Every structure is written in structure tokens, then in C-alpha cells.
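Just the one chain here, laid out as C-alpha cells, in the form predicted alone.
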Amino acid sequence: MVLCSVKCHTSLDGEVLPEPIAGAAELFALDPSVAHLNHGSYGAVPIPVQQAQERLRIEQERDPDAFLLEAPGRVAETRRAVAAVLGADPDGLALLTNVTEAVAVALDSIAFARGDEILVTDHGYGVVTRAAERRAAECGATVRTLALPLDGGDDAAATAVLAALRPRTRVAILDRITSPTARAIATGPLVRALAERGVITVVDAAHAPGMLGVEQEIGGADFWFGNLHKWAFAPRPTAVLAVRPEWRERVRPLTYSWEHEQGYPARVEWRGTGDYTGWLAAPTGLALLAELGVERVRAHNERLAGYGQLALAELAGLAALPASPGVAMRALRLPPGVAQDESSAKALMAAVRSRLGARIAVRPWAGGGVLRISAQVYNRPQEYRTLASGLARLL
């Protein structure tokens, strides 16, 4: 007997599929002529959350002075509400725009000495690695990239990271879930092992909020940041940065503001006449996720992503890469010679959109690129089958 945490039916040679969550697809304003199989890149904002943000924008324009004068307090209230859902310390959590901003804040808050090493992996997000390279160049530090095999499991990745440490390794920047390959790397045990070895941990958890149960993770790493606009139904751009107590007084904001003397987290949140409406609407997205059933949504998405990977492997002949538990994305290896550089990867994504009517993510990789699909409550099994059949012809 196959047990599911959501209602299931069987398809594609006995694969168990989740029952669609009634009314969930109608919560989104997505173009129905496109199969949106790339939720992991930009997310999709539900209509009720869009409406909540629009009400805030109208309120702001009715009396801009009042809105912006009251905004710091309302941002603090929102932060506390988000922290309660994520199981985080509200005094250690800050609202930011995205993980790109968060990694810059984290790196700028660490004092590097000449010769210090920042360890990253080749599965990491490119802009995060570039941020590390810029910071290292400013301080005389170095960045070393650890190559991890595409076909390795989560335990193998952790073992490789620990084996790669050197005496001058000061910081490790690791993904909770990697963007190109949907792999879990910065798990709790690995973060704790790095801390025991005196390594500062910076965790890119862009995909964690909403997708994973993060309550046991936040507070473990020195710096932990994730987007709310991917899997937590918040407006773009909305992210959180969690900082351990010993670092909070050392956190440097990217810009100085009138809230600077309030300390962390207010000093990194306030940016004058910024648009705070997305942040203030974020609790509406979290409430909607709770209304749908967090565990129900997670189980649905993980199982549907697995089905999509199976369809692409069987119908398009792609090689499935290892999947991590709880992840609503899957990665597959493209044939040798396909999407090995940035331009050809972008060309393949464009061809899939124009000829197959689908949105996917493709990242270049030596020996054959990596194709990534996502699953969200608005997706259906047929979308993956159609993609797989069309991709077999396209390739």
C-alpha cells in the first residue's frame, strides 16, 4: 500500500499523484496558455495578496506623510508576525528585498583579514558567488569553489564540504536548497559541524520559507536568509535575514538611514521613501498558505515535482538527478553538448517557451546543462507530460 499525506490517484506506470487542491489554481492570475513550471525562479503572487498590497498602495497615496511616518512601526509589526510563523527570534530577523541584498549585508558585516578564505560550491547561485568575490577582493581574502558531483546525495555533499576545509577557511556560503540543482546542502547537522570547527556559516535559504519547515534551522547559522516571494506567497521582492545574537551589533546596512541608531534589525530595513507595501502584505500570503494547509501544500508540491521529473526522464530521455526530501523542485541532466554555456541555456529556455508554451529553468553545465522544474498548487500532471513529449522532439 502506498500512503500519502494528501489524496492521491495513480498514473504514469503506477506513479502516485496528489489530488489537486480545490480552488488553489484559481488563486493565481497566471496566463492559462503557458505552463508555468518555474515557480522557483520568481514565484507567483496569489490574487488575494495582490489585492492586499493594492489596498496598501491606495492607503499610502491618500496620505503619504502619515503612511511613511508610521511605516517603521508597521514594518516592525510585520517582522514580528513573520518571525512567529517561521519560528524565528523577532529581534534577530530583518525584512529585506531578496537574498542578493541579504548576502551583501552579511558579507559586509564580517571583518576579513588578508588571506582569509570564503568557501562556496559550484551548485551555488551565481550572483551570491560574485558578491563573495567582490567582498574578498576588497579585503585581500580569497574565494574557493568546491566542485560537487551532480549525481551525489545530500550526505555526500556534507562530507565533501567538511573535507574541503582549510586552516584559513573563515566563511562557508552554502545553499539550503541549491537553485540550479535542487539539492539540500546546508542542513542543520552540517551547519553545526562547521560551527564546531570555527567556520562562520552563511546560508542561502532562498527556497526554504514556505517550502520547508524552517523552525529548527533559523538561528543555527550565523547568517540565514530566504525569500518569501517564492514559496510563501509574498509580493516581490520580500525576504528575511536571520542573524545570530553575537553578530547583530556588527551588522552593517547597505545604506545609512534615520533608523540607524535603532540598531539591528531596523537599521537594515529602513530605506527612506522605499515601497514597503509588499512587506506589509507578506502576512496575507502566509495566512493564505496556512488556510490551504501548509503540510498539504508541501506534500502536493513535492509529489508533483517528483512526477514531473519521472515524466521528463521517461518521455524525454533525460537523466534524473538526486532529489532531496521535501523539495518542490527537481533537476535533470540534458544530453551532452546541450546548454553547456549561458547563451545556449537561455536559447533553450526561449525555445521551450515559444515552441512548447512552457516556462522552465536551465543552467549551463560542462558536459550538458541542467534543466529544473518546479511544482506549485496551480500546476497539473499533464503540463509535465506535454513538456516532456515536446522536449523529446525539440532536442
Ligand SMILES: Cc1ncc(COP(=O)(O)O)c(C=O)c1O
Second form
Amino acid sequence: MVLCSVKCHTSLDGEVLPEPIAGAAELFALDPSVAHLNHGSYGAVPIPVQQAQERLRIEQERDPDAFLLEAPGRVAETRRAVAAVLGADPDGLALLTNVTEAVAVALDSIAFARGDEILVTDHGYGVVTRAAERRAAECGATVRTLALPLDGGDDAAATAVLAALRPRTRVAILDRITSPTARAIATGPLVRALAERGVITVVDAAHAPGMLGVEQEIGGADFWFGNLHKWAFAPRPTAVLAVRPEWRERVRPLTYSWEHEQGYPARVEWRGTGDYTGWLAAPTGLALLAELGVERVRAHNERLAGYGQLALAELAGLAALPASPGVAMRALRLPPGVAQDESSAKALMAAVRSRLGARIAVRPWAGGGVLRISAQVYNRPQEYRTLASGLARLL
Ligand SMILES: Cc1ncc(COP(=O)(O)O)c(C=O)c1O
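Since the one above is the form predicted alone, can you give the form predicted together with this ligand too?
What follows is the entire complex, opening with the chain shown before.
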């Protein structure tokens, strides 16, 4: 029997497909001549959210003084609204530009001693790892990268992380969902197990808001951050940082600002004169997601991503990598020799765009790169089949 949590129909080869969500694709302004199968990298802002931000920009330009004088209060209101939707402690949540900034804030807030170790994995986001290396170099700490097999399951990853701890492992930076491989690593149980062992947990949950039910886990990590502009339909760039109570007074904002004396979270959010309209429009994105039906969207996207992976495996002969529950992205291994370094991975993405009319993500990996597809309410099964048949020729 086929289990389907959304309305389904079957494809030619008997696979169960999610029924498109009526009217959802029309909410986006994407170029119809391109198959946007890479929602995970930058998201896509729905038209009503773009309009909400535009209204705020117009309001700002009618009276910039009033708008910017009142902005800290409106940012605080927005933060509370976002916290309520995510199920986060409003006193622990700060709005930030993106994960790139959030990891810098987290790392700057931890006082490292010489010889401390930061543990990361080879599925981690490159810039996050580089940020850890920079901070470690400043403090005489070290970064150790744990290699996780591409074909291992989530439990195996958690076991490997715990087994990799050493006496000087002070911090673990782990992905809630990895970027190249779309795998869930920093799940609640692993974060708790690390905390029990006295390890400070920094969770890169870039993809989690909007894609996963995150309420249960936000308060568990010492530092947890995610983008709202990927899967929560917020204007780009909008992110949240959640910090456990014991760290809040120690959080070091990236810049000093007039809000500094307000303490965390306001002092982290306010960056002087800037464009805060994207943040203020973020609740419109969350409301739109709720209107479409959060569970319906999640079920649709997860199932469609699974279908896309199957199409690529069957029609392009790529090796499917393990999938994690609830994740609307899937990864596949490219043949040996393909996309093994940064420039050939970029060249393949460009060729897929120019010759196959599709956007995908490709990350280099020794022995054959990793291709990642995403699924969002504007995608259709045919797009993955077309990509798969084209790739079979291209490769
Ligand atoms: C896991 C992960 N971490 C961090 C980032 C960086 O996000 P941003 O560029 O919004 O800072 C990304 C972006 O794709 C990501 O996938």
C-alpha cells in the first residue's frame, strides 16, 4: 500500500507523486523558461511578500526619520512574531542578516582557550568551517574535520560524531541539514548527547525554518541559527539566531550600535542605518506558508524531492544518497571524475543552466561530485524528468 500524507497521483512508472497545491506556483515570479530546482541555495520570495516589503520601502521613503526611529521597536515586534511561529523563546531569538553572520556572532561569543578544539564535519558549509578556522587561529584553538561517509545513515552520523569527541573538544558545529548532501545531523538527541558530555553546540540550521518543525529543538543548542529566506518565504536576507539563556549576556554583536545598552537580542540586531524592511516583511512569508498549510507544503516538497531523486537515479544513472526525514532536498553522487573540484562543479552547474535550462546545486567531492536538487511548491515532476534525461546526455 502506498502511504501518502498529501493528495497524490501516480506517475508513468508507478511512483506516487504529490498533487500540486492549487495556486501555489503562481505566488512566485520565477522565470518560467528555467526549472528552478535549487530552492535550497537562495530561496525564492513569493510575490505577496515582495509586495509587503515594497510597501514598507515606500513607507520608509515617505518619512525616513520616522521609519528608522521606530524601526528598533518594529524589529522587536517582528522578532516576537517570528519566535511565536517557530516556537522559540522570544528573549533568546535575534534577527540577523544570514547564517554567515550568525556563525560569526556565535563564535565571537565563545571564549576559546589555547588548545581547545572545534569539531566540524566534511558535510558542513564551507564558509562556516572557514569562520571556525579564522576564530580558532585567533585564539590558539584548532578545528578538526570529521569525515562522514556519503552513504551512511543519520544514526551512523550521530554515533560517529560522539565517537570523535576528544578531551579538548570544546565546541561542535553541526548542520541540522547539510548543504551538499541534504542530511540531518544535528538532531535534538545528538545535541542533547553532546551537551551531556560538556560540548558547546553550535547548530547551523540554515535550511530548517519553514522546512522542518523546529519548535522542539531550538532551545536545545547553545547557539542555533537558520535562514528565513530559504524555506520560510521571507525576503532575502533574513535569519534568526537562538541562544540559550546562559550565553545571552555574553553574546558579542558584530558591531557596536545605539541599541547596545538594550542587551541581547536588540544589541545583536541593530546595525545602524540600514534596510530593515526585509525583516519586517518576514511575518508575511510565514503567514503565507501557514495559509498554504505548513504540513501540506512540507509533505508535498519532501515527496517531490524523493521523486526527483528517483528520476535522476533511473534516467541519469546517478547514485542516490541517503535521505533524511522531512527534508525537501536530495543528493546524488555524480560519476567518478565529474565535479571533483570547485571549478568543474561550477562548470557543470553552468552547463546544466545553459544547456538544460535548469538550476541545481553541485558540490565537489573526491571521487565524484555531489548533485543536489530541491523541491518547492512551484516545482513539477516533469522538471526533474527533463533534467534527468538531459543529464544522461550531458554527462
Ligand atoms: C548549511 C548552510 N549553512 C550556511 C549557509 C549560508 O547561508 P547564507 O549565505 O544565507 O549566510 C548555507 C547556504 O546555502 C547553507 O546551506
